[in-house]
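As structure tokens, one chain now follows by itself in the form predicted on its own.
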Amino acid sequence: MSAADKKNVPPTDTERRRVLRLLGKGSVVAAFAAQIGAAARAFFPNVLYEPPTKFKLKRPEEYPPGFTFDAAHRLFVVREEDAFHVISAVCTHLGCTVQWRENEFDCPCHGSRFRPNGSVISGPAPRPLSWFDTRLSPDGFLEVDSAVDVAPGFRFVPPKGQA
């Protein structure tokens, strides 16, 4: 466009072009800002999808002597007379569920074997099975906190009349 042509262009066309140019640049900037905002939002989830670490099981009197598997929470509740303890059924090697067989825990995935107290007998498992904190809830159920590990040998004895 020559200088003479520019002089002949009405001012409304020049103004319109300037506004359209600003709108185009603004939409590109807005699109980049929206992408950055969406990426940053991904780091702040508004829902936590982890199961609760504290949960109730059955009443103490409902457990027979010996090992009882709780599939919903992947753990074993062990009753020895009136004392209880809870051992994780999650193998410390790759997270498979161990099974109680012939006085020991066996991992069906890679062959780890554990003693009744959870210590490793053999296999690729790097550490023993976890023991969880066990208490009696106010309404009389066994309550387990899987976020709190206790020492092997821990026993919970409910008050008389509760077991």
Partner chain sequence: MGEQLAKLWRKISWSWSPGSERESSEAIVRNLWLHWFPAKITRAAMSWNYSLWLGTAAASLFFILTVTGVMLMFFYVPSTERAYGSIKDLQYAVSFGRVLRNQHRWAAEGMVAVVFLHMARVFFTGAYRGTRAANWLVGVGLLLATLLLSFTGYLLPWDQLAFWAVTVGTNIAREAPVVGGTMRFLLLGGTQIDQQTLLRFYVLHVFFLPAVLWVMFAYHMWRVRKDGGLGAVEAIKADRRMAPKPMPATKSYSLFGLTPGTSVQVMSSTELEAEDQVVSSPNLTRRIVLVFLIVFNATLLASIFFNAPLEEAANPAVTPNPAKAPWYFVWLQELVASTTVHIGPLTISGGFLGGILLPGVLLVLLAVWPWLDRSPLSAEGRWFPSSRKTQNRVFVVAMIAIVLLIVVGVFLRGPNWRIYWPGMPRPQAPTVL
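Here the structure is a predicted model, which is why all the values come from computation and not from measurement. Superpose the two forms; the largest set of C-alphas matching within 1.5 Å is the rigid core. Positions refer to the first chain, counted from 1. Compared with the form predicted in complex with its partner chain:
Once the larger rigid part is held fixed by C-alpha superposition between the two forms, the smaller part shows a rotation of 88 degrees.
Same protein, different condition: the form predicted on its own was shown, now please give the form predicted in complex with its partner chain.
One chain, no partners, no other molecules: that is all that follows.
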């Protein structure tokens, strides 16, 4: 059939053709959109090769009284007599590591200062430093879950003979 002939064929089944055309175009668009969605989804990792939030520290008896910085986990282990608590060393402003100075924590990035209990003295930090849930692992190590915050004032006292 030549192009001229085609032009002269009266349009029958117009409605059916329109729907089919729409379906055809629609499926191409949908397939394309799904492909883009799939590509975007790939950029959200399902598996993270990051250290677990729950980890063991040293044995309670190995900690001297006062504030001990744990560089690997970015936290402070605080020992008062036989009671322990763990404070995060991550500044609540924008995530720099705070340092322990005589009687306060100082953040080097934008100068936030925190009291020994983690509350803010001054600077841009909007929240106090986090306190982490602390317990004893079955084999006698301090165990911390950095995903679980506890209220300031929390104390963990290991059973007698463990500290």
